[in-house]
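The chain that follows stands alone, in the form predicted alone, written as structure tokens.
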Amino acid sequence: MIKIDFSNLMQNSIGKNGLVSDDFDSIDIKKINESLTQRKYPELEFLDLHKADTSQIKEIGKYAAGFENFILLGIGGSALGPRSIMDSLRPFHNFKNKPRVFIYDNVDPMTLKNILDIADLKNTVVNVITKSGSTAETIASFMIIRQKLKEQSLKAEDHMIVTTDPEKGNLRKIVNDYGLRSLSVPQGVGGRYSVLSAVGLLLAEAIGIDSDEMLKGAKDIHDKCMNQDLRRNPAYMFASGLYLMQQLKNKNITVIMPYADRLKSFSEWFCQLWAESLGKEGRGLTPYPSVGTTDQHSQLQLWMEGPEDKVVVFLSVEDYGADMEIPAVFQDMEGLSYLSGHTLGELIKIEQEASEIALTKNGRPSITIKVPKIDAYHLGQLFHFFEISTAVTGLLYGINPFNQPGVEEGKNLTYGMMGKKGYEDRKREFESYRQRNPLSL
């Protein structure tokens, strides 16, 4: 199991910038428990994903694995989740294995052109992911690829897999009308909480990752994170610690720093989850992605001596799955020979501890999450732990951690300018802003 060390949030470790045990007594844990157990929000259905039957995902995943290329069309959680699975568990996959994976999560036309220049559609399967079935960026790229399939006399039903709402939305209608293969995102699961659904698990199966192992990890951490005793519940402690750090110590920024290249995409997934769930009504915590040891040589300076507004969350890996010994060379050079006889695994672990200790000595708070190894089981734990922690943090702020009104505003303005029926007022509003005199040089 992953383990979370909260000691560097406390005064007896970092001094005046830390919390004391009594601070946690202010948390209304009964209210939090009731919200979770009584499912105050329908979107809490993500809590049940670890119980899901994966047989259909495995069947379609096996089909997808028979192609040379796998193009994923999605944005936000629909892309960040699958990308973090691939990067964590199949690093450099495209250099070694098939299908090669291309994740198109923006509408930069050059990116799509380059993907289509590389991936011959005759040997390509396309997974289109949008829960609503109306995400403009994803639907636009879907329309383009569908047309290109048609131009090459290729059948969409042979080359496209749709992941969307089980009952409603434009994509569900297209699935029904054209007989496309499809998987469902449960109605009560929002995009950024969907990585352990078909959104993430189809790609996992297609590239040889056992989705059941990820769900087993989620189940095992779930039981710990449903403990109604705050001090024995790691998700409650994580959420409460960061919430109290902001409320009592003005720590507004959450830095997430995995000490593994394979978890860099995971830190980006976390940042979307944290920002979009919590940034509402003038509240929230700003996420900041990082990776060790790289950013020890850049960002750590800011965290050590810059504004005292951050909590650093370290992801420390115990077993990297490989190691390399540093050879006994340059023995006549004292500035280099000290490394001989050690390993890269030893060095990166010491670097992580050194950063943690340096921050502690300087009175800067941190949390360390210890990950036994980066595999499907423990990645499932990490996903589920952070999702529960995020939901609980939102409940502590008294906001809805599952909506995104700010994002919807931008979407609606886009719909207006692109000519979507019913959004004419937004088009006029958009054009009025365009007509203002810009102050530019």
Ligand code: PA5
The other form holds:
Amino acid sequence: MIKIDFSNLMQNSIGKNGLVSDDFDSIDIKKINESLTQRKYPELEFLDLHKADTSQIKEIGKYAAGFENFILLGIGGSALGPRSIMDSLRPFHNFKNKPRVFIYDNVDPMTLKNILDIADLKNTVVNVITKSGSTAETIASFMIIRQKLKEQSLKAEDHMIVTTDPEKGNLRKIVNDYGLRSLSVPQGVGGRYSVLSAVGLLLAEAIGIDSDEMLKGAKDIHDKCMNQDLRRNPAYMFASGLYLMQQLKNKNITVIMPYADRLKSFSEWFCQLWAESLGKEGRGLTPYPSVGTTDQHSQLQLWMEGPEDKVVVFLSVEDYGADMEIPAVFQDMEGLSYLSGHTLGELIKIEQEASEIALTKNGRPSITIKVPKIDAYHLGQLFHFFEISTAVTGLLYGINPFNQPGVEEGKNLTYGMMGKKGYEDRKREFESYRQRNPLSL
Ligand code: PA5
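Please supply the corresponding structure for the form predicted together with the named molecule (the preceding block corresponds to the form predicted alone).
Below is the entire complex, every chain and molecule, led by the chain shown above.
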């Protein structure tokens, strides 16, 4: 199991910047327990994803695995989750294996051109993921690829798999009207909480990852995270620790720092989850993605001596699954020879601990999540742990951790300018804004 060490949040470790045990008494944990058990929000359905039957995902995954290329169209939760599964569990996949995977989220036209230059649609399966069925970026790229399939007399029924709401939305209608292969995202599961649904698991299966193993990991951590005793529940401790750190000590920034290249995309997945769930009504915590040891040479200086506004969440890995000894060369040079006989695994682990100790000595708080191994089982645990922790943090702030009202205005203005019916006033507003005298040099 993953294990979370909270000691570097506490006063006896980091001094006056730390919390004391009594601080946690202010948390109304009974209310949190009730919100979870009574499913205060329908979107808490993500808590049940680990119980799902994956047979349909496996069957369609097998079908997708038979292609040369797998293009995933989706954005936000519909892209970050699948990407972090692939990068964590199948690094360098495209150099070694089929299907080659291309995740197209941003609507940068050059990216799509490059993908289509490489991936011959004849040998390609396209997984369109949109829970709502209305996200402009995803729909636009879906329309383009659908047309290109048509131009090449290729059938969408053979080359497309749609992952969307079981009943509602444009994509579900298209699935029904045109008989496309499809998978459902349970109605109560929102985008950024959907990685352990068909959203992430289809790609997993297509590239040979056992989705049941991920769900098993999620199930095992789930039981721990449902413990009603705050001090025995890692998700409650994580949520309350970071919440109290902000309320009492003004730590507004959550740095997530895995010591593994494979978890870089995972830290980006976390940032979306944390930012979009918590940033509302003037509240929230700002996430910052980082990777050790790389960002020790980029960010660590700021965390050590800059504004005292951060908590660093380390992800330390026990077994990297590979190691390499540093050979006994250049033995006459002291500046190099001290490394000989050690391994890269040893070096990266020592560096993680060294950063943790250095921050602690400087009174800067951190949390360390110990990950035994980066495999499907433990990745499932990490996803589920962070999702529960995020939902609980939102509940502590008294905000709805499942909506994203702040992104609607930009969407509406875009709809107006792109000519969507009913958004004419937004178009006028957009144009009048453009008429302002810009202060640009
Ligand atoms: O977390 C969310 O709900 C969002 O980030 C969505 O994942 C994102 O906006 C994409 O939405 P959809 O899957 O409906 O296309």
